[in-house]
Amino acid sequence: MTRRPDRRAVSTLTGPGSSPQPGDANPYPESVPSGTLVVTDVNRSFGTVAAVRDVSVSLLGGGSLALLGPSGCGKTTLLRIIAGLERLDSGSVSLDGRVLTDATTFVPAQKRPVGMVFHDWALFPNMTVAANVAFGLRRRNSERVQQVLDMVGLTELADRKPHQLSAGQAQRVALARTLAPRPQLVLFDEPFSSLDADLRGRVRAQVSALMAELGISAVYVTHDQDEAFVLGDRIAVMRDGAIQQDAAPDIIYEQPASRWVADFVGGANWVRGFAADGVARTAVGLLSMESASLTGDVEVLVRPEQLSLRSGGDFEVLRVDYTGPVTTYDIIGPDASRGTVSAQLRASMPGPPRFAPGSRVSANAVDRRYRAFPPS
């Protein structure tokens, strides 16, 4: 299976704030693979609403980027601008050094080497699977149709109509239709949102593996954190039309750029403490901080899985949720920075429940370096 390129942006290839211009020589090194996307300072407003604000993001050819954010944050608008289904107000979008859209250039969607898989798949109900796949080709090519149906494992369903398919099969037909014209970049707009949880997990894993094997660049739009972490070599977290952080999934989770990002991408305990010399004194132990510059009152980000509980202590178990692989406990106990019983935390531990509501426990954070912020 083809390995994806390393998780790095390509903005350094064009320089900060710059983008290739029509007629320029290819600014990318020969080693940069096909499907390299550069979005620079893109803005798009609808009346007084700024849907996309000063967005710059890039993707190395053959890699995958997840645009993650709440509904209405601008991620689908950005995707449509890249696809050529929406015009921008300012900025530029380039693919392999060729400007697709900027202040003076607009390449129509049908002339871009870009495919798009919509959240509702948009299959033609009166056409067979094979006809749906062939629709995107300039001329009917039964050999290419057969090839892409083989890729997605649907060869035996070529003569069926969409209503005769399962949801997972229909999703793969939509992908096959998108792949048929050999795009350099494929855009996915919440393509798994209508699948049930178990099927969604299996189908997205299959799609991700296929895109990696083919070496085709992919941009996924999602509001689901788990999905973004599975699909993206990198994740760009969006809020109110702007990118809050763009990094590898582990960096997004472990080193969020802001409190908002920390809360959005996973469970977050904000443990109050008093910091000095790079260590915060808290109710869950002495915590080493990433930055020694913070002093005085701080709030330390401690993920639920970074807390360990033991019998007996100053915390009381309020609630127990058992989901099979893990048990999650809501606990309340002393706030070390204020000396009051007001700190409510969440801890996740593997296996079945060990403590019942009402139990007294101690809570300790694992030994590692933590990210801290000034008090909110």
Given for the second form:
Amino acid sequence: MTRRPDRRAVSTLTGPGSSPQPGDANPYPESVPSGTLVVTDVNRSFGTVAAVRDVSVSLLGGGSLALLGPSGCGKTTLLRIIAGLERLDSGSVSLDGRVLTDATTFVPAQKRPVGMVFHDWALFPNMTVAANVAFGLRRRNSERVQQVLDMVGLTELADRKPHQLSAGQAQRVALARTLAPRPQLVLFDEPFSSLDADLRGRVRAQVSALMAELGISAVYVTHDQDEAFVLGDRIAVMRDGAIQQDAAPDIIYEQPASRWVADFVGGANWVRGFAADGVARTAVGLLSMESASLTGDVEVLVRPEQLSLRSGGDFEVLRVDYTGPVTTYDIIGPDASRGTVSAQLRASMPGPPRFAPGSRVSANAVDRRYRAFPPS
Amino acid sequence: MTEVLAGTHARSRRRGPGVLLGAGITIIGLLFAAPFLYLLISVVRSGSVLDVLGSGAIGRPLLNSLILGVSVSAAATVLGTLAAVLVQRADVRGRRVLRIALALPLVLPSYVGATALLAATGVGGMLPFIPRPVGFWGAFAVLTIFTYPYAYLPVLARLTMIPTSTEEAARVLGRSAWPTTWRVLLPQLRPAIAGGALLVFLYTLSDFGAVSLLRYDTLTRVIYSSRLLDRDLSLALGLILAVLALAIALLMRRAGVGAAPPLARTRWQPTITLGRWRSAVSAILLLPLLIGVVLPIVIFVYWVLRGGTTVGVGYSGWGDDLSFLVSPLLGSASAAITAGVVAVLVTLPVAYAVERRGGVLSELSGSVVTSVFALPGLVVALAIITWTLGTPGPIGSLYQTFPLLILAYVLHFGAQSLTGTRSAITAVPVRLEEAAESLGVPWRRRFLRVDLPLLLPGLLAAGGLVMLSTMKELPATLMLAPIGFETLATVIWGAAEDGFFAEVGITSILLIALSGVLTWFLVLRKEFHDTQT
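Please supply the corresponding structure for the form predicted together with its partner chain (the preceding block corresponds to the form predicted on its own).
Entire complex below, previous chain first.
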């Protein structure tokens, strides 16, 4: 079973119609793995709407990138530009040093060594599973069909038609079909959004494991933060066509580049405080800040799990939500910096509820460095 | 027309109609079936079918009908499918306008198109250097241009429902536009293409005006021309045509132009980029509109301005008295409005029974009404004439009266009205009735305040469609109109046969205008509203 082709083998694979030109010198050193994507200053407008604005992002071969953002942020347009299903107005996209598209070049979708899994999976309803999988192969190669069906564990469904498949099976057929022609890069357009929650978790874990095992670069488009965190080695957070932050998941969460990113990724408390010498005085204690340069009125980002509650204090518990592993408390209390203004915060702590609504608590932020922003 | 013949769907509450409603819809069903049962029985009893079959007189017209039907539906299907795929999937210029423009030849009845062709060619026409294309090629050209929208519209509707992602998947998997369209898109369009092809075939088989004016001896033309001199032949051919038409309607039902569940639509996205062919293809897609709508109107205007001969009252040139148009206009209007109102009244109980009560009886009367629609107007008229003339007493005395003409329209177009009245009834939710009942509102008030406002749009559409069809109808009007009763259609027909093209021109322009307005409001607006993007 050739589940783990070595890197050298992968780097010599070519997709359909992408036979390397003799003159095509690879400008990258030998160490850069195949499937390296570079997107530079890409712009795309539809009428007066700028769908993608000055986007630059890159992905080292074999890695995975999640494009995360609310619907309409341009992430799907960017994905389609990479696939060759959409044109760009300016900028360039290249794969392994070969320009796929820029102001003068446009390699059509069918000539790119790029695969794509669509959000509705786009299986050909008139063909069997095997014919779907074989569609991207230059000549009918039943061995390869068998091989990829095996990879996704669907060998016994080869003769089914798409309408006879469950959602999870259809999803895997779509993946097998995409992998069959050995693409160097696979694009996923919200491929798990039509699965129900239980299945979604399992399938995306399997998919990301398989992609990592095969060493094929992957770009995932998603609006779901959990999904992005699970799937991407790196996450590019997009908003209104532009990339807000491009970093590893923990950096995105711990050190968001902007208030918007902080709010979009996970829950965020904006605790008002007064800063001096790298320390902010707040209602949840003295917080040391990442940067000492910010002084005066600040708003400190404190995640709900970074607050711990103790009974007796200035805050009143408004609401308690018990979800099993954690309990979330909405609390209200005085605002340290302004005395009269009250602040509403959210804290989440492991275990079952320990405080009832209406009880008095004190809130303390755990000891760590916090990121602060000027007041909005 | 597609949806009219598409058949009935499952409903949940099936109590069956009560005694009164049951009796009512039985009478209506029998009324729709009677003329055809009479035709069937009289032909079978006289044994004339066997004689005619033996004589060989049937072979030629049947063969001609089939040849014309097959070739027109093949050409129209290719044209319609190609146009729909290009306009919905390629990056053509002026897509929004083209989508509607490509359906517009629908506005002209085929006999008007044939008339335009006759008026343009030959002596005095705009294009005298072109020989008059009478016979097969003329009929083929005219019917293809005027029936391809019946293939275009269902394919277009289907295309808007198929997500573009399968085609994009094929592109990403390394296939170019042509294999993608051929191997991925067309198989998904097959039911719509088959449905459209059958519809065109049925339409061609039923056509009377164009084949008669262009002198191509199909079943309809021979049935009409032999109806007085060789009645047995006429009736036997009528029966054969009826059986053929019903068989095709049955096939269409089985082809099931069923709708795929529409997926969430995103922005319209071309999957075929035409590159340097873009402008050329966009221009070519305007040709059907130019040939099917603009050219006939230009030809008619030419004749109106040029003038021509006529006899008695009529139009012979610019500045002539147009009062001769009053009588056919009133005739068309009175026939259309009466037929529309009566059709709605007659089909409403059937619609209610089918939608709300269910049961075998309801389904049966619904099917009878629907089936008659598949029959050519000529056969409907033939059956009604045979029935009335063969039945002495009150029914016999109806021959060549206005009520009998209306009956013919109602029978012929009842299915259009039934579709409309059924959707009108489904527009009134059952829950709403129950809610009103539970509030203790008296039914009269409930009907006026709740039901009627919800029913009205559907009923108006149903009546309007029957009006439109009635106005364009030719053979039944020719055969059943009372002496001296004229409509726009019969005036065009008479004048075209006599070569009075100036008169044909002015009357046709009037008919096209009226039909255009009604078609826009009743057919196209809805079609393109439903399938936007």
